[in-house]
There are 2 protein chains.
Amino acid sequence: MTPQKAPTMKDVAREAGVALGTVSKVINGIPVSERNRLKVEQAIQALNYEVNTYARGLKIQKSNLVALIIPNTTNPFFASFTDHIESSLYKRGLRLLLCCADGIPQKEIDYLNMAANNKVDGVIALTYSDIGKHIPPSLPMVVFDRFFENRVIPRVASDNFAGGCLAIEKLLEFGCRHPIYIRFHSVFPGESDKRKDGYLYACEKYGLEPDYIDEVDRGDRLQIMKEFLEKHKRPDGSLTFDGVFSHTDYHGYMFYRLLLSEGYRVPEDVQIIGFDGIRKFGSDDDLFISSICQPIELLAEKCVEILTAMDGTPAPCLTLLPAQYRYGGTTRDGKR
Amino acid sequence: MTPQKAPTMKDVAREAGVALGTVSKVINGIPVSERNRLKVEQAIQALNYEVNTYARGLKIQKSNLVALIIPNTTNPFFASFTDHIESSLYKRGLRLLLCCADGIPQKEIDYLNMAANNKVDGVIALTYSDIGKHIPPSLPMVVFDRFFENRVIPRVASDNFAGGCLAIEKLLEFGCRHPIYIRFHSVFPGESDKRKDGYLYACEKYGLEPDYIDEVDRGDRLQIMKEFLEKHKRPDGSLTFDGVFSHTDYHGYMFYRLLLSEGYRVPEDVQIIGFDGIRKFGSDDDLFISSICQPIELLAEKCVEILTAMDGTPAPCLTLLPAQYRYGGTTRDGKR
């Protein structure tokens, strides 16, 4: 006999016959009409749910909105940040409120000051900007990557370093002999910084020379790149290294639009790998090379979960989930 | 003498030496610091700033927060939307409530029910629902493109007649002489219905044969698009197109990958112009083919400055802005 699974939220609705929204909204105290919460509450009966107190964490906050900063949503990694950090909430009742703050601090503080006045029960925040003594010291707040100093805030994270050394093992395996990296670099410290750890220890482990582009990124990426490639062709026009590990996609496909431009073959002459999963029209589509993948719902789910948890015990500082691999077209590995 | 332009909420922050935001705060009435104050009522003072009352329509309300209900933020289309919207409506001292309701009726409900509530002052939507008899009939509301039945609820779009007219011309002056449409369509009527009356009217201009795909989107569209293909071979394999227009950038992609994986030269052997204007990693990059590009930026703003100038005068019914055509490696005309 296997142990019965024990019943969820989804199954609440499915029995009640209402939307998983309405099972949230019931269970989180949020009024609905008193025929649904009739039904819900028989369903939680019926099946002997057993209510997630995680689900609860923000239930005595009276606001029901979280605020999302992130720098822009044009960005396909932060649109699909988004869109999951949506769904999750709206999942546990709540609402997103959202704030682009590209280059722009002054934004972000204000979206903070509105959270110290109770305006918001919590914010999650995916920021490159220096605000860190903005953040008010009981505010209820999860931070993407980013590292504030001498402040206690949960992050949460991808699994960097191990994502960075698996980009280099998988380029061996694909048999490339002198993987590079490429980096452009924002100048506040995070998680991401260890994509590059990652590159050094594989090169050490496996006997490479490090070999690498590694600059604050000022927006000249281009021709860094091009001087890059100059440097690195051997009379004969054939180059000294045969793979990139790209800090991100969008770099990783600049690259690879560059090495075409000037005749190269991918991945027949130089293979490369980037890092984030981005797909070119959004969730169902094709990488545009082959990547390190971020779990982005996950990573968004956990972001969420953790802020959703905070009744004053002691959230974990820093929570990381597993990149994987996966072919983009840019790699020796399988076809489409 | 060139006449002197009128001061804008700009010019008063750069003079108050304060952010934009702030100087949107005072004018809406939104608390800011007594300093910040005093300045921007000093720089309105010296400047002989008049400020605008389109601004100000939505100042009698009370919770300054605006709801954007979109399907989700991994399109790229929405997710530009999306990032315009918000940055237009924080230069108006509102706040974005993001809703991506995809397949999902009842989140969109809940949200017009929220509004109804006043718990958000208004709603704007891009969305592919049915949800009309929900709307409240005194919402301040603005959609993008969609058409409600029986109710008159202000509309903004492309001009997409003349689009769809643009996409063939453009296709015409490239030397194409046999262009084809695809479009994979929602059930619900919209402004971009009308890019196909615009390519119907431009094969009678210019005595050309219809020729199209138009489905009702079930998602099925690659194998369409091959028994398309197959029909309009010849028995030596070449085609009876040389030319596509596609009613988004999403399936002109999709086609132009498809042609590749089938042997076929783009640009040489088909030229493929799409529809909105999608760029490959965000605002800066590529487009992904050659479009007809959507005003995003301007788009949004209109639908925030029709919302926001709300104040029970008739707002217009349909507001249409100029599409333009964009080269991006998929046409015969010029090098990036």
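Residue numbers count along the first chain shown, from 1. Nothing here was measured: the structure is a model prediction, and the numbers come from that model. Heads up, when I say rigid core I mean the largest set of C-alphas that superpose within 1.5 Å between the two forms. What changes on going to the form predicted on its own:
- Taking the rigid core as fixed, one finds a CA shift for residue 321 smaller than 2 Å between these two forms.
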Given for the second form:
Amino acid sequence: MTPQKAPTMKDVAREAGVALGTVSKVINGIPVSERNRLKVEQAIQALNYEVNTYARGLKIQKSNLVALIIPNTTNPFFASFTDHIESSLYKRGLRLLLCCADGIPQKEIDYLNMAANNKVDGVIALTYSDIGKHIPPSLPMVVFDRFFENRVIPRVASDNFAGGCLAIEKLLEFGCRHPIYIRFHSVFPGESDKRKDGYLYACEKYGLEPDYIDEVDRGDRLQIMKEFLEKHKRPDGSLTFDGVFSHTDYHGYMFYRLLLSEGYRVPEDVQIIGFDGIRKFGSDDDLFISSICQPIELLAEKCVEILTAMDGTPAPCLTLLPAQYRYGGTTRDGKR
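Following the display of the form predicted together with another copy of the chain, present the structure of the form predicted on its own.
Below you will find a single chain and nothing else.
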């Protein structure tokens, strides 16, 4: 059986009874008479004609595609961010090209090269690689959280410093007297580093002795947590701390599971607040742990808003959005 050929613009023109140039104008949004526009649209629908977005982009230097570079989609935060980016682009008539780089710098560079070759209109990046020198100056780009020492790229982030202060203030409000901080971080600088600054500022403000894990993120993080826990046990088995602020929900949840395995109660013995606001099964309310929640939908919307407004005019260097505390079962406030 011979496969049926996809309809062409010539087929649409023949079906509509108009010139080929008229079909091209309708597809590219150039005004034509209302009568001819309707005839072309009806022919497109009747033939099930699909516009070749890439070929069109080569002619008008615009593909209506935006590349999103993220580490992966297995992390719930990245997955949720991707979902909101796609929705924000779609309502603007744009499409998403998803690029999962797995933290491999060369993959990110390859995606940037693809973008620079006019196959996408811009890039939104959530990256943990040192790719600043590989970003073409002419490429419209917005980054989430990261900044590059050798490039000024508009970036969007939560107010991580205020969020770090808020976490400690909440733990104190709920009765903690010695909150610790757990951080496993990227080797590359980013706005999230300010969560530690917020913790240290709150400790100084409220007369607390700083006590924390601060390590580069790697595979032995659980062992590091176990060693930290052992060092903070008193002879009777009780702990020298009663609250935990975790740099991320993921690491906070790991520590929560460790505490339970060691026979400690959460939140009765130790209260935990994470950072991110990761939700189970995409639910609006069901958090893994109590958390300083990033406004993921608003952050995604702001990234797209800034990217699509780039027309040669300067974009803001840094846009910060407020994060909020939400109960997730690991604190004693009992408020949902």
